[in-house]
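Here's a solo chain for you in structure tokens, the form predicted on its own.
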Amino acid sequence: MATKNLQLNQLTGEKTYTEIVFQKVWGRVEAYRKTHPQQKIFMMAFGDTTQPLTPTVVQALVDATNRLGDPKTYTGYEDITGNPTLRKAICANYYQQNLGIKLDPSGIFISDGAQSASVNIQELFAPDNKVAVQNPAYPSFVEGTLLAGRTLVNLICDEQNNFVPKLPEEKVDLIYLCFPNNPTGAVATKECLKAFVDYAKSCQAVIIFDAVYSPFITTPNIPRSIYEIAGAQECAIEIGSFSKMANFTGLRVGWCVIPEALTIQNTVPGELNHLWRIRHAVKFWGTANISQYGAIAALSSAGQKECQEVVNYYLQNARLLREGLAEYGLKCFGGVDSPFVWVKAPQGLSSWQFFEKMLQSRGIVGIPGCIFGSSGEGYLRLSTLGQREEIVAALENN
């Protein structure tokens, strides 16, 4: 007799981020629109990009499509770990050239975005491994842990510690770190990351480092990769993505790095890399080859220049929104090294009360901070990945 997956069942009934956003957040917006049809609504809830693909990427996609349309140049399946040229470009152009970090292409695995890589990577580890997650956190880290039936440990991030967690007080096996952080926009110093690397090495734990927003870092001396920390290749997996820096939210290309040097208690160097390669072959036969050609173009000299312009556009949005809200007396965090502005609710309002106040007074729609965890209560996350005109209009709206 077939029975349901009880781990999956515990995530039903408006318990996942997606369900809450589309049922409760969007539901409240639609209800408000019906009673206030003249009110202009400014959507700053979703982390979706709005700018077009850059010219270099578009040309690469057109060229790739034309090759696939010709029987003489048609190709089918790619290498399931990713297009070799793309994996080399990530190592040479993204890590070596930009960050001075030397990685081997054999450690790069191409995925269909950061979310699937960051959640699925748990399959590399034993079911009884204990997982530490920042609170507030990107919800998929928590949901993926619950889906796997693992014990979850919260690393509290609040205003008092600049939204950067302290080391776990108990022994854990996996540690999710996300910097620049989604939702708070906080960044971690080298000293902070070194402490986590030292902890992971001493406990033979593994750091799963979400670096999706690292291209947005502008503050000097803030690491853009966990591998800027000595010894991190022995204890950390890094997740990257083209979604935000190159507007690839529709093309779906990301990567994870599993260095040969990464080891845990019962492994030797290279073993975890090999095991992930096996898992990859069992469950995932590669990202769309057209999308990967676009990613290769994004890492070219011209492509990187264009992508930086995209990042600068969103950062300018963030600066305008942060400064504009501050003029209205609201306390804001993030928005400097991140496209997210983390706004503190005034007068002791709850996250949902603040959500309603911003919707009704300014037409601004964000995500209540409590959705990201208990430490997010009393905050609202606003995304600045939208159009400049919307940001300006929202601030001018009375």
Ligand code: PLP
The other form holds:
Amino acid sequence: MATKNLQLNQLTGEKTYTEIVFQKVWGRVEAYRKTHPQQKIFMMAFGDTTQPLTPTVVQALVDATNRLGDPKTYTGYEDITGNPTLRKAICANYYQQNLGIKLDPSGIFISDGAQSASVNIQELFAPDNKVAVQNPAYPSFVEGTLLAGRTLVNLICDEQNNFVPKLPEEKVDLIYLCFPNNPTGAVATKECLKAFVDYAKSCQAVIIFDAVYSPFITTPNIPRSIYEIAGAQECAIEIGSFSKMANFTGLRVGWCVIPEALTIQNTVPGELNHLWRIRHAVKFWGTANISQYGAIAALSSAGQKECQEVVNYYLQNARLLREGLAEYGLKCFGGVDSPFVWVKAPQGLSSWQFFEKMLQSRGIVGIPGCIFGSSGEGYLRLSTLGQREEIVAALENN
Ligand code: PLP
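The form predicted in complex with this ligand is what I want next, because the block you gave corresponds to the form predicted on its own; please supply it.
The complete assembly is shown below, putting the previous chain first.
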């Protein structure tokens, strides 16, 4: 007799981000639409991209498809850790050329986006490891931790600390850090990241650094990778993605870096990298080959130039929204090095009251900050990964 996995019950009954967003946020918007058919609705809730793939990427996808349709050039399974050319391009073009960081392609694992890697990576660690997570946070860090049955420690991010947490007060084993942050849009300085690296090295903890939004950083001297901090290769795993920097949310390509130098209490150098390789072989046989050819093209010099234009487009959206809302007297955070604007609810309104007010007064739909954690109460997250015309029209809709 088969019985269900009871751990999965933690993810039902409006306990998770996805359920709350689709049932409560989306449900409320649909109900409002029915009673206010004339009101224009501006969707700034979802962190999904809206701009098309760039020409260099499209051409690479067409070429790859044609090769697969020809018996002379057809290829089947990829290397399970990812196309070697892509892994080399991530090291040479993304890390070395753009950031001056030297990594070996053997440390790069290609995944179907950052989502699966950022949660699955916990399988490398013992079940009793304690996990520190920013609060508010990208929800899957919390949900993945609960699903694994691990203890969660909150790292509070609020206006007082510029949404950048202090070091954990108690001893933790894994630390999720996400900068530029989703949902707050905050970035961390070198000094702040160095303090976390020093902490991790001092107690053999591992930092899982989500750098999905790092191509959005425009402020000088803000690190785009945890590996800009000396010693980080000994204590940090980094997760990246083509989703937001190249509009790959549908194509699904991300990566995870597990440097050879990374060690914890009961491992030798290279062992965690080797274990993740084995885990890939057992549970994941690689990302679609066509998508990986698209990612290689996105990292070519023409591809990078085009992708930067897309990122600039979203950043310009963010600037317009931030400045427009500020003109209406709203206090906004983020939106400078990130496509998320974190808006403070006025007059002490709760997240949900502010959500309702923005919907009714302007037709703007965001995500109530409290869904990202208790410290997100009193805020609304707006995504600027939408169309420029929508942002402009929303600001003109009084
Ligand atoms: N990490 C963060 C912080 C995100 O905001 C997202 C998506 O919104 C992801 C990971 C997942 O990205 P991907 O599409 O690469 O799976």
